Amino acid sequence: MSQLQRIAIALSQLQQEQIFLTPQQQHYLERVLRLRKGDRFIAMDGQGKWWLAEFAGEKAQILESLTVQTELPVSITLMVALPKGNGFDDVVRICTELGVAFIAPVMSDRTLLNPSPQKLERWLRIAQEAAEQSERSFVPTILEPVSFSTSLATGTATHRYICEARGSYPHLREAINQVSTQVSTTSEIIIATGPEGGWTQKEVEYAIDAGFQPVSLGRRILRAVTAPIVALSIVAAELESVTFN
């Protein structure tokens, strides 16, 4: 089952357990995967499900639902100040490897790119690539990108983090070692990672004042694309080392 190709589909696709493929879909299906007619593949729509198809053309008929159990116990969303050229990009696909459920892309002081509709559009299917290829049951939402101080109003999450890489804070593991057996299924974790030159002074306390706990990643300053996938890399392997209820 491993082995099979995956593709997300909309659930508008979905009449009478048969998939109406489009025309990008049957094209990727028959001339890049090579697929013939009888071959299966699996399908997923991106907000857990999955199915097993088989490829009949224009459509393909849905055999069984599967089960897959391929994502993080407890939501995190990444607040990540957006780095220069195209550097999100990579942010994006990583991050949605390894397990994350939103990314919040925000503008502080020293963001220097602007991004366009176009951008959110491209991040979010890099984001549905990465999901078929890690074989998620959820393609990560991609929020529009915001000012980091309206970012810091929405948030919900119980815990919060941002990452700074100057002063004494507790390192990111050590913070979430010492809640992990305070957080559930149904909790929401989240972390913001800075911009190139780091967050400002003021911005650190206006996060401080939303809530969100100082933490570090270690003794070396990272790149504005290294520090959310190392974040994130931190918190699920502390999170996956730990029995939920």
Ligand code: SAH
The other form holds:
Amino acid sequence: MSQLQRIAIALSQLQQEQIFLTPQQQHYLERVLRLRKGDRFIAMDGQGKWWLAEFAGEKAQILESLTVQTELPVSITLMVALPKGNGFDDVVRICTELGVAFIAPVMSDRTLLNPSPQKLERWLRIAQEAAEQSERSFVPTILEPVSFSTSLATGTATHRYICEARGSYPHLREAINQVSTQVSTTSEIIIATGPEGGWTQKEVEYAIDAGFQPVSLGRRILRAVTAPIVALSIVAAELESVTFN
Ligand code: SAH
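Can you give me the structure for the form predicted in complex with this ligand, which would complement the form predicted alone we have just seen?
What follows is the whole complex; the chain from before opens it.
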């Protein structure tokens, strides 16, 4: 199955076992992926459903629905203070490969960037491509950028961590290890990482008040782009090794 090309579709495109393809999707399937009528591909709705489909020009015929098990056992949200430049593109791409469920870009006190609306579209496209590449059954949701304080107030996660580069906090791995036998498919983990200049002390205090536990990612100071990738790798490794044991 893995050699088949995958594209994301909207549920509204699906009617009576047929997918009504948009002109862009037709172009992509025909000109970019070089599919001919009768060739098969995988359609994914970004919500966990995959179908084996047969390309027929403007439409595609659904042949069967597929089961995939490429998702992490627990929903993980990364709350990431926007780094400068295009650094967030890498965060979105790599964290999608690693299995993130939600990415919440936030503007913190020391964030230098105010993102344009086009950025969100770009990140969504990057997430979609990375999800296809990594054979994920979900395309992660990328939330609209909001201020750090708004983001803190709206979260519902059962387990909350804020990565802080300085100070002697428990390692994230240790913190997750302690709860890894309690977490279930209904648990949600949220991990916050700061911008180049780090979190302000006030932000860390607000986060603690909102139930976040400060954690360390090791003894070295990681770049703002590296920190969420490392945090997610640690959590994914802990959770998946528990599941596979
Ligand atoms: N300039 C800041 C560091 C910012 S690093 C300073 O000198 O203190 C950017 C973000 O990555 C931090 O806010 C933190 O969330 C995360 N981070 C980087 N290294 C880390 C570490 N060793 N442990 C925990 N978090 C880290």
